[in-house]
Amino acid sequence: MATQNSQSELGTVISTMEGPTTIVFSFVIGSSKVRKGQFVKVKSDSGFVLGSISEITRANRYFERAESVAEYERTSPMTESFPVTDWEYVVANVRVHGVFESEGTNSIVRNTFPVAPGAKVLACEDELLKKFLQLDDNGLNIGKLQHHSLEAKLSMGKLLQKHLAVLAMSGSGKSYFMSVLIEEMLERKSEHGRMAVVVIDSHGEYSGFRATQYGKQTEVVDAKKFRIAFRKVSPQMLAEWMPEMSATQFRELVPIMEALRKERKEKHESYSLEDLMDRIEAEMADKKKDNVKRPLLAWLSALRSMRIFGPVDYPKLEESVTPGKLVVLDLSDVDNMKKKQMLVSYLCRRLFKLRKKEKVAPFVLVLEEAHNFAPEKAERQHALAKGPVVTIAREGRKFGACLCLISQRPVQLATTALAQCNTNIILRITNPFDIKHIGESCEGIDSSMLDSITTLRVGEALVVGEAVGSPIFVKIRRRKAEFSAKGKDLELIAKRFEEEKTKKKQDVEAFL
């Protein structure tokens, strides 16, 4: 037992001007294995005090005075004249998370008494750490805890039920991380509870799942083929999609739509946008109503030109959104932003309505470029999907409708939606406004963690919130499925373009 303790000893608690206190302490490092972000423990009268290393400082008394160092270094290196290595020491600052009153318990209590100077600091073993961080053996494995051998298996319920936000600058690996999470969802066993995954894919980054080992579980829907059954569109939806509509125009539209719907329902027939336009033309033939009729018909004509309405919905969500299945709505070929907003708006409404009636499986809706669909500050015509997204954020947890917001500009994302995400996975971000916004909106992040966000490498993430007992840094695991997204490497795009151009030229010359 003594041998194990000596092997796990990392250093000794020291007395400083700032501590030890109930929330911080420092220790002189006596092991080369100590790293920033590592979890440590100290034996106290109450039990084991658990903390994580927030910063490490290296010092040497011989090098404290700049003018002395400069003077000595003119003639010869100080290392040759003085025993400098004997005076070097390294100090780690620790943030205290709480106390395990006994190692057998699963709960941790608030620390109410400082650790003693001179106490030995020990490495925190995996089993204790697993209990403290509330990791789940049947959870979603996103990678490994930094500086530990422990796999970061997060409970699906804690991670997703109260919504998830994935925040990172472009190129930091947020789509790669999301692919890892999707793999975990698709591989999940039915006895542990499975959900459906619906991805609104702005850049075609998830379509590649169809060509992998997950192909049978994947359905990719091209946004150009997406159709909305017009009979399911209410006057309120049309009013949201046409924000320019006045109260008078809306008042005239409602009875016409309701009469048309009732009439066709009795005949068991569907009706189209063209039928509505014909009915408006007939019902408002009076020239006095031209000021109401003409703008209405112009707006409806603009909607018709988008070609998103049909006799039935496609895809049929009741059949597509099933446990253990991935549905990708590929928006990469749609240039019209209003059309994208309308598709997302309808999809959110329809999914949530079907989930409340339990006609689709519990689902997680992954919204790429979330700041474009639910912006914080934007005119109504540029935020058509914001209302339905915020509705799922506010009410979805009660019905098994979960939201995953992915954004590279958190400061532009609707605060109402972001505030409902109780877990945040943050990859590298350097924009100071975004970092400040994260610090204000995410509980449990201190200033040293905010500073660390700017230095994260690709594939490293900070997990904070309900899914973990304490903020943790994770090295994201490698993806099991290998595929290329539409946004390929720039060098590859340039090379392929030139090769194809050369080949065409050679074919023409050969033909002539």
Ligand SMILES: Nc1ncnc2c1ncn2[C@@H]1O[C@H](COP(=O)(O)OP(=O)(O)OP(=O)(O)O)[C@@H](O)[C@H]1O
Second form
Amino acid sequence: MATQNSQSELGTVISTMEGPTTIVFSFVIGSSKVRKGQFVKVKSDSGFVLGSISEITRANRYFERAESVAEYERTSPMTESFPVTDWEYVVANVRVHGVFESEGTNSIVRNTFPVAPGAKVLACEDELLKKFLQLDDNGLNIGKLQHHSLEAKLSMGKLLQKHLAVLAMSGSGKSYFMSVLIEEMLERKSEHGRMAVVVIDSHGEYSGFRATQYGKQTEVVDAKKFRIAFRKVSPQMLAEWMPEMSATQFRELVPIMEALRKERKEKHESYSLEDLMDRIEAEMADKKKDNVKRPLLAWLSALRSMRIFGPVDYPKLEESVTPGKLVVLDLSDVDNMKKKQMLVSYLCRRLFKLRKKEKVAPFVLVLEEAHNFAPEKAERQHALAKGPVVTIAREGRKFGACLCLISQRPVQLATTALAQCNTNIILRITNPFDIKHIGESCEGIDSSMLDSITTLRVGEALVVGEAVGSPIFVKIRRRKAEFSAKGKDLELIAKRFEEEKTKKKQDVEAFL
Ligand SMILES: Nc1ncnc2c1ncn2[C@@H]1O[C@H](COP(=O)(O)OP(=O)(O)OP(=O)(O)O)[C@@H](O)[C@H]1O
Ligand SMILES: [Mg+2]
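Mind sharing the form predicted together with this ligand? What's above is the form predicted alone.
Entire complex below, previous chain first.
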């Protein structure tokens, strides 16, 4: 592995059928320090050509012909009879990322001329790599770059200016990575600019932050206590939440709602869902209107049964979403999918609206299980939150509203939202459909990287996109505050269950 600032020679560029070209070259390895994924440099006229090793091949003339190897090995191992190790050679293929112009501008430009066969390949030292990858000393430290001692400190601006997607199969470390990123966000100093983090936590994995050193900055909102002030609900929102409503029914509803709103506003009074239902009942007393009134009232009463409307919003986002704070909306106790989607839909709309008016801090909205809230293919009644999520994806970056979509089913995630994610953090994925989809939807990933995704270990990630100058593999660092997510550790749950059973039995026996 390359050590810090090592200028060590790794090998010599060779002439092959494929290159050197401006995009690839190969070199024969003269050092045992070479690894797949490692960054290397070759001196050229204008500076240094930078690339990363995409594959390594090991060859030996002695073992090329199957029949002779089989024949020789029948009597005694070839390694004993021939100097086979002297004939082994190793070739690395390099993908070129650009040229670092050492003179004048100190910038990275596209490579327009191949490196020379015979040129020496050197390990890329950390300082150069840092510049090339546009890492930032005050950035978010997510872990270590693979094969280098460099810390992957991503610039917050580049990472969160546009949106972020974290994609991987179940159990490969998506939520763990997100917790690491949240720690970094919470530790930022205000002189470097801080954002608020709002997490829509489907499985109660983030509420543990409250019991850590970040507890003071954390607010956990139990979804059961989440309340929507009904007077802030517009007819359009109702239409979204009652997708069965026809255009005619909507036309009837709007004036009734508007009249109620106007009347109460003049009196500086609020109104509730029940008030609206009473009003509809009164306005449509005529029997002829029954076919409009009945279904409207039925849907509204279904909404009422969700118990999410109240006189005022809870939590009050203006007070909760402040710089350097974490707000977790814990949805783990809500079973009703429609209710979850309504909460997310309202939260997205409200947050974005307040952000546009500068009433809340610039924020990152982390959406776990994003494919449930912004599905690619689903009927309207199963995608109540898709509209608001896509709106933030489309327009958010102008206002400092960043989305972080987390999903183990990238294929099912709305492409309109995914396409807006300029940085992708990809952890282990083995499903070929998902791999193919990622290859198509993420720019800058080549086929050898796609192959590597299947071999990643838990906690290893490929970072591609705006946040880095070139795709990198990162070993995600350990969390500073370890806590186990609610209901995660099966062994622990099983052990505790049994212990409690035994204890109860003993108590009963002792009593008798
Ligand atoms: N970088 C890491 N370092 C150490 N352990 C890790 C790392 N990443 C993940 N793990 C371990 O792997 C386990 C699974 O990770 P995590 O819960 O983040 O997966 P996930 O992708 O969110 O899964 P799911 O799709 O089920 O939500 C964690 O409990 C943790 O113990
Ligand atoms: Mg998870």
